[in-house]
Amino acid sequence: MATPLRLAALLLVLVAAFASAARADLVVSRADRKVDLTSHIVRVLTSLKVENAGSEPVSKVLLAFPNIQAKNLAAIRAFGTEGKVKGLSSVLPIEVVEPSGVPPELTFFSASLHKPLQKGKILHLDVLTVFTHFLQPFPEEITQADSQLVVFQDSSHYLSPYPVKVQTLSIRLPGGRVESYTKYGNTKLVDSELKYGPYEDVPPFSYNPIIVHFENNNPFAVAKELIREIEISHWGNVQITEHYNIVHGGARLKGEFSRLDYQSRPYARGVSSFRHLIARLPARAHSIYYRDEIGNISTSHLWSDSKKTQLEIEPRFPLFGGWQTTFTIGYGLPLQDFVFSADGKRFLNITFGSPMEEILIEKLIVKVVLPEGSKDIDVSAPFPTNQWQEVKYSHLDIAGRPVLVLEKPDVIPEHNLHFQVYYKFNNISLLIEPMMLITGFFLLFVACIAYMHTDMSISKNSPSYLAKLQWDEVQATVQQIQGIFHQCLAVHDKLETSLHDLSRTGDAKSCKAARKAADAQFKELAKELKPLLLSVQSSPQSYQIWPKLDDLVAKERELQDKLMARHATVVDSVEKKQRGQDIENRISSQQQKIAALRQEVESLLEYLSEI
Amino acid sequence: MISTMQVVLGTLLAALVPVVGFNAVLTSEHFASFLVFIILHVVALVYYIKGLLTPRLFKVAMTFVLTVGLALCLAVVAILAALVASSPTKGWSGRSLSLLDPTYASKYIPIIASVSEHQPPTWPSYFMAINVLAFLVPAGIISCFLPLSDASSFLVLYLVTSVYFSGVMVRLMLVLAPAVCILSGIALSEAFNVLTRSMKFQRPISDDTLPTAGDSTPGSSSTATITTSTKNANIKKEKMGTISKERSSKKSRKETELVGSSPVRPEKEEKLCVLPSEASAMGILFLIMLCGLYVIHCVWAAAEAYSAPSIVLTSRSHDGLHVYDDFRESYAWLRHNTEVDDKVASWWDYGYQTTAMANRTVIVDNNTWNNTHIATVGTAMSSPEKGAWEIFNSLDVKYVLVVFGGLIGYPSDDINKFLWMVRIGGGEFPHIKEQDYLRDGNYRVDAQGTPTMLNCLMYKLCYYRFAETDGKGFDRARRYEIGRKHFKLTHFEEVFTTQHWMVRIYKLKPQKNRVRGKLKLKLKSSSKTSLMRKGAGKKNPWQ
């Protein structure tokens, strides 16, 4: 209350001093201001009709704000049209200026016209200004049952360095209770709209403070900090991860929070709190998640159609004034919708701010993570930001990924404009990581193969090394010997089958032939066996095996003899047409011996193969 | 050698853990294993020395060492016995004592008995945990006995002891698991062995010739007798299998030794336990099906019983899955909306969760080694509001957290755990008496509850303004109306309650109010107060 009054007094003093210094050749013939107080972000749309009453052409229009407003100013934009008819308006560039001889309580912005305003011509100027932290909660602490009251302060007269002929001010309130408002002549409150004016012929720099105290229960969602990480993968995905630290920026809750009251009468008890936030994500967003540091938060809903994806999230608990929470949302976007290429360069074209509705971000950090190997990074943003570069290491990165960081305080939905990041990237770099893996595994296998095939022992003539070599040799020979014995056994089986055939068909001739063939084979095998046995015998490492091997050879020979003998007997008997019973009697003793021998031979072979 | 390293290193590493310390060598539970360890090494040393010395020298050395060693051992044993006898529990910790005497903990150490995993298991929990294996284990025991070797007798002993331990405490089901797995593995392997062997020997019989033709007749007759009882053939098969295995193992041993007394006989014996191929095929199928079902059960148990987080509760109703995420809701609230160094008091069950998820200091947590701390919190919870406030204030507690299941019918809440708080608190602070909280030996919080019960802090914090939800105060977890419905809190204020009222957080009211009241009385006329009043009176300058 005190500040605007003092300011007004100061202004009045200074007006006279400055009036001469100001370019009096511009006159505002009409000024209409519309103030939107429905949310916690204050938007003021000022429509000015500026007339050049002087003789010189004018190329700049000055806009003045008191410092207390200017420090909360988050965005200012001016659109101008020349001429009587409102046609296509163009955006005018705006910069902060400090004209000489102005009071220090004011901040000036100047809108530069595209072409100077000639004498007697009229310019339509629309200025959109957006303020944050402009609505002060009063009282600052409320209980759960109270609704939130806020205070808005401004001037009923348009603060301008130029004389204003006709002006009006209309303030749109969110509805609900209006506690108080400053009353002057021709002040009207209709429904939820407060009107001041029209006022006529107001001198420059007139300031006429007004205060509106009203109820505003819209969510005062303030993100203390938002880190947006945009990671580009040229395999086809743009991954966005947003870390929010949200606080309810309105009047603080004092006293108890009763869930009973909140649940039984949510509109009466807990009207100042909010529990939903709505994020409008781009169309074709996929793999959306919503979590915080202790896990997934299951209270969220998602709707999507071809134009947009709408995500409604609910924090773990309703947020009352001063309460805060943190969470992370993440989603993937198709690469082709956001990354384009032009003139040999690629560029990312994506919105700057948060997808959340009506959220004020006190500090926004946007990190654009480009793929490894990107060069010539360049950014074009529609407003000034702090910029620097970092390096991020992810899986299989060698040089790291270049990260472009943009930082901006006080970001509002109006800042949700597209910005571009230009960079050069070669598609071959995509293959680096898979190739690295392939080479790595290839080298590993090559190393394994090399290890298996090389002799790593240090001294080549130490006794243990020699013994090992000999042992390997013996083992190889023993394996060969085993092979021969298995062949022998196979021949035995053949003899047996020939006997079976004999008992069925009585064809003694073929049986004899089989015996002959077997005999020949036995001889051959014995021939093969001899040098192998000799080599094993000569080796000093064979002292364990040799007795067994020797035994085996003897047994096998005996078995061969017995088999042949039995075979001969059976064939003989069949030729002599003896009865089956007699034959069996004759060979029964042999039969047993053969079976025993065969067992022994097999067990010996098993023993050898176990070595 | 390796096992020696393991024992020594393991003991040293365990001693590095702060809570374990020298307990690994000093408590009585570990004496037996160390004794075995020492005996093994003495025996190994004796064998080593025997190899070094001549027999005569060895005898001399033996007598010398025996006399000296025995004397030393006696001395050590005497010292140990004295040490052990000096401690009241004979050097055994409470948990081990309750293993030896299942009633010990509930008699002397309520904090051990209060833990749910220290309760004896129920039969369904056995079946839930081991399922099919419960039927296979007896078969495994039988097959261990048939050739009772050192290894198989060890297995049987292992099983018997672990069954006993798991019967005392449900958490020792973990000890039972490997023993059960090994034994049922043996049973399965034997069963498969018998069945597949009979399949294998079935085929050659049909086209067998002269020498073996005689043997096939008794074989088939024996199979015929077995087929009469195919239904409960399983165990029989196993028996047969073990018999045949035993014989075959004997056989192979004999053969390797090349004794070879009658090498034809075993084959005959083998033929004896051959089953008809249909029966064995059925048996194999049945066993495979059993194993498959067990795998399905295991996956189900792992997904539903062992992985379901107890922190996020779910219920299925006709309109889908409902999630009760109240615990995390309250922890997130504590994490973001209290000061970093605020201390939270709750029953110890929620200690670790609060530390990890809410990032706040707790008074007691799941590391229950300090009984006094827990007893203090238990006492505070069972005291009336004022006494509790004083205890909490002396502990520098800012918030008190209680878990309440009365609104949605969550049974394991603090009211159901409350009797343990009383018992543990009463164990340290005798003015808390369990009898004061029981009406005729029954624990209840309805109109029959004792005044002490209906006045204690836990009751008040749980049921504060609960009766206003439905007008009657019907507790869904205990299924009756509560005893005291409308009361006010004077020393605590509700700061947060979760969506389903499962967690309620209260803040200790500051002491300042009462002090200022006294000051006001004293300095009624002083200018300071009038100034203060002026300041306070200036309410809304805008009006």
The other form holds:
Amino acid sequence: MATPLRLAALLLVLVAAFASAARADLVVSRADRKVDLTSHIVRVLTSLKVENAGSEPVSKVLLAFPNIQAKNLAAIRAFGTEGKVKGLSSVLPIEVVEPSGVPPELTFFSASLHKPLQKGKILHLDVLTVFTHFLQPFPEEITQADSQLVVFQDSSHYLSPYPVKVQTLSIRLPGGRVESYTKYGNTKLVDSELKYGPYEDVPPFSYNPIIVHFENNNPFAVAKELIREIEISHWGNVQITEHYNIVHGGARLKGEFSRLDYQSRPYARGVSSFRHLIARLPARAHSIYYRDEIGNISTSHLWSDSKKTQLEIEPRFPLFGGWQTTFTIGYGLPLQDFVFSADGKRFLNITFGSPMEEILIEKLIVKVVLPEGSKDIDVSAPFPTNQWQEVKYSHLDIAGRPVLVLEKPDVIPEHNLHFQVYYKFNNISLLIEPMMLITGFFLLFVACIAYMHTDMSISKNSPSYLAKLQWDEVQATVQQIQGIFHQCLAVHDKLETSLHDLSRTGDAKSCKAARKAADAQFKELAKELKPLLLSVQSSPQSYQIWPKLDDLVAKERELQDKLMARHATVVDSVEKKQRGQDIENRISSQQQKIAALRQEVESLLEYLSEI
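Shown: the form predicted in complex with its partner chain; wanted: the form predicted alone:
Left out here are the partners and the other molecules; the chain alone remains.
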């Protein structure tokens, strides 16, 4: 609060020094200021009646602002008309100037007149200024149940480089309680309007500080960033997608948040919060959606008539000071309402800012996505913006779609003006994507037809087919060989059984008969095996299997010899009435060799099964 007091003291010191630098040929006969503090965006309408008291025509009018106010100035517009009686005004161009011999603590703007103001003539000048971050929460932190109080600081005198004969100040408040305000002799508060003045014969650069401390619970909606994408399709639609990052710019919430208190008494236990935002969309908006990172949000309401479409969105939770949320809204618009043709070019004519009511956008990025093939792109905006171009790739794009990007800081509802994007586009380009689809489906059908009429089987005369047949024959033969060897192993088991019966009954005659039968079976199986082995050996596909088969045959023959020898030894020993321990000693070495050979034969059979 001490900042305006210090500035006022400095300005009072500088008044005498710079009064001579003031433009003595212009005099402000009357200055009426109306300040609107009902929102967090401060709007000041200054109505000036300027008279040329000099001898030379004047083509410019200077407007002065303290630097601490100028840094928060988001928009300034001037409307002027000449004559004793105020008539229809016209917009005057405004630019920042740096006149010589003026206080450095001030920022100056110059409103250029359409024609010079002659001696003795009167100019009616209306200046609209809009400020952001001008209302400061005080205290800066409040609890859930507290109302939000803010401070407004200004001067009851109109800061002007020209002398002012009569001036007044009217401040419109939002209607809550007023904690305090600076009082001078002619100050009065009536309902929600605070009036200062009239003041007469005020010298140039006069500054009389005032402070107003009042309640303001209106939504302090601030978009940290808004990315607004406008995608044009010449198939009949303009698609708008807006990505918001919203924060409550008021006093920060102190302490814990109670959902129970808020739902039971929302106007007493959350008066400083807001949970609704209103978006005024064009009348013919369609396919409207509202979602966030989680998904669609059903807490929204939509009204439409012939003039407008109103979307009321409700975030998932109420926003208190310092809280933020992100969400996306999207909708479609008819192409013929926003894209037109003129002088061989097409142009998009659409509003620049956000459709949200009373929202401050600290960083607005507008992306205009043009159809693929657009060229000679140009833009016409009612205010300066940062501009560059990008490329966006979508489905069926080849070279990509040109994207014109416009960026502007501190965007307010007053910036929601129409801007135009001009470009050239050939209608033949509309046929590229349909032709791509038609060609793709045509090639697919041709491929299907060709596939259905093509014999994909392998030729019976091809080397690969013959090799496959030979390999199949080898596999079948190997399976037969495996079967013969399994029969041999079964005969081995019968010999083992006969020996167990011999040890139990002592019938050597039966045991000899079993050995004779086994010998006959071995010879019969050998006859069956011989042609099969020759068949495998003669096949060119058996080069991997034959070494194993040859080894298997050798092991099996050795195993048969060992079994028959052991069998004969046991029977002979039994007939000679030898003791069992002596018999075991005679055949122990043979038994170990037989077990090892049996394991090797089974391993080779298992290997052949895997192949």
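Numbering follows the first chain given and starts at 1. Just so it is clear, the model here is predicted, and its values are computed rather than measured. The term rigid core refers to the most C-alpha atoms you can superpose between the two forms while keeping them within 1.5 Å.
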Item to check | P139: Cα shift of 2 Å or greater between the two forms (core-aligned) | outcome: no
Next on the checklist: How about F445 - superposed on the rigid core, does its CA move between the two forms by 2 Å or more?
Outcome noted: yes
Next on the checklist: If I superpose the two forms on their rigid core, does the C-alpha of H213 end up displaced by 2 Å or more between the two forms?
Outcome noted: no
Checklist entry - In Å, how far apart are the CA positions of F485 between the two forms with the rigid core superposed? => result 47.0
